[in-house]
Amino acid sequence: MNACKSRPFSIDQASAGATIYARHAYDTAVSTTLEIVGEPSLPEVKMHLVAPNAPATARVTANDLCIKGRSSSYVRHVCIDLAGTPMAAQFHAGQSFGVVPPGNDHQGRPNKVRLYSIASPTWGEDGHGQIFATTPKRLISEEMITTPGETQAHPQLILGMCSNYLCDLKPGDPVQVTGPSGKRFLLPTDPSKHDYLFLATGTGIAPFRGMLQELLAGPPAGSPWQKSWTRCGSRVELLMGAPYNTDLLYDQEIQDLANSHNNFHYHPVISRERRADGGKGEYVHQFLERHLDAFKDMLQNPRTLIYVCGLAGMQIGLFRLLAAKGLSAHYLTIDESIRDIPADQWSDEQIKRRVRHTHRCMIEVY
């Protein structure tokens, strides 16, 4: 799956009922404010109109490389035509949908559904809602099984089922689709009224690519969303994290609406080669931090919305990162229990329990 609800926020029983009372005054206090900073008006989405039990039958259109160049990961952009389920049209840039993969699981039992991200906008690849894409990665690995009977484990391959199933599909093959689903990873009924800070690692990607489509490219001719688009001319900000250069995923095109739109930019982040300046490679959060200069004002203003999409350790890290520098009134809700604890000494554990977003910082994070 590329994009995960993150963890629920979670408390010690022991002080269960004084945590809870103060958490509640303090979201309290918060919501109220951020109602008058903008909290963003979100639209009201269709959900879950083919059902995980009765998936509809897709049909792949397309399947295609989608990394910069030659790479140890294989990721695709993989397009499914909706045309004739209740999906079609029926679908928004930042929802999810599902896959059910052929054939039974390791214990003969019918395989389970696995979600992943639209990547499309909300008109689709194709101007009218029909077709859409997603961005699969092949799960290849390594794993040290003890097959019963023996004491000594060996190395074994391990292919991730769904995955490299969807990565396969030829066009005009049936693929068996559920979903959409989520609600909250969305883009504002109104984009004009706020700014965008996008943080990206992987197919975390994949909403975004939507979402820059839908704020700044436009739909295509002939489109019925046509009429109601206007570009949006506010501030957005991507920030892409990958391990090499060649594991950016959709670079040239998000390269092309940067070159085109004198408010978008794009931040490629590279983890695991010297940055063009000599120095070492670094994670999406530290690239914010050693550029906090250029992007305090954005956090500060109550228009910015925060978006953050792919791997975990990407979200403790802006989470610490925006404590530690007084920037988390408007995105963040901390309990009681750390709040008289620098936030640059908090725990990862800590982050995860006593840490949460509001609704000006969307998370899906794996």
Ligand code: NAP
The other form holds:
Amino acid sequence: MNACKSRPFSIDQASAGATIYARHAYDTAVSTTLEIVGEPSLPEVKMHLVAPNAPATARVTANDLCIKGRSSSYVRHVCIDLAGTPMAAQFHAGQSFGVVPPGNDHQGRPNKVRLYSIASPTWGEDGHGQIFATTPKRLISEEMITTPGETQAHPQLILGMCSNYLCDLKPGDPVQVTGPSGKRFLLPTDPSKHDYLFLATGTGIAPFRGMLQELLAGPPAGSPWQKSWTRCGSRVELLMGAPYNTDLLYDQEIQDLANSHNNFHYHPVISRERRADGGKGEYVHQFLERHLDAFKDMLQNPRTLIYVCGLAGMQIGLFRLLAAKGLSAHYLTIDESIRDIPADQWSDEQIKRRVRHTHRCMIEVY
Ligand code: NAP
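If the structure you just shared is the form predicted alone, then what does the corresponding form predicted together with the ligand look like?
Let's see the whole complex now, leading with the same chain.
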């Protein structure tokens, strides 16, 4: 449960925190005593209440498209009722869960569990933690296949097995679930102590939908979470990357939140269309760089937490940008071997191997 109390923030504490944290980042000898400054205190969460080898039967209650417009990318909002399973009311926004699709794989073995992000706040879609939602995207691709006895490859349609299974489920259908899992990609115990920079690509928006509801919208009437919840007045910024405007997910819902909460700003970032000012499409880290003046204070502020969710590799551009602009102290630890190389010259490989994120930068990408 995330109660959000508003508490004034002291600039003096903030700057002291920045110095101490910078020491922690490079000096592990002092980390045990100093690491509390600026670091989030995360809630203790339940994990693996239902194991993959003994999944629980849940039931689909709704299944709707959640893309903004007509698009060849089919992403759905699937609601799942956990009533009667050990997972009911035992998950947190930001956690994941497993789905075990029926049937066997191509080698005749039972299908294995696949992980999906929970797209709901901790109180779920119903306010009682019984129903949660996820955001599966139909995986549709074409591969060149050479069948035995043939010399030439031919194109074959490949359908992602589990995402299409989930997208096809109808209200009332059973679904085998496991989890929950994940103990780091969470909102802090007291959300008012931090500001939030959320970076999503595609279905990576799922955990942020839950977190935004938890920070801003609050539980519905009759929810047991209502009495302990307070709206979070912290600064919250969401950068949402999608190929086309029509691919934006939960767009109306997020715009409505931005319209009714002055402390929340929503920035759709479109990669394959020209911007309103005529500029080229861009990625979330390029948007951040173009608007760095508006984000710099926030990034330097020890209250700020960065959360990144979506495509594997999307963190690389962000890490390079933070380091190149001298903004990495709170969020990254940089290996000695590349510290003398200008960050904008780091290769992707160097970033993958030599740059680590701190507890103030949460990354969920795959
Ligand atoms: P999508 O609709 O294709 O959107 C991805 C957007 O990111 C596109 O605009 C794409 O641009 C852009 N992009 C490509 N490379 C990038 C980079 N290096 N940095 C920043 N932006 C980049 O996305 P999707 O198909 O839904 O895929 C979402 C991904 O998130 C999947 O891989 C999924 O597994 C992952 N995901 C992870 C979690 C998790 O870890 N918990 C949860 C949900 C989703 P172009 O295509 O124009 O190049």
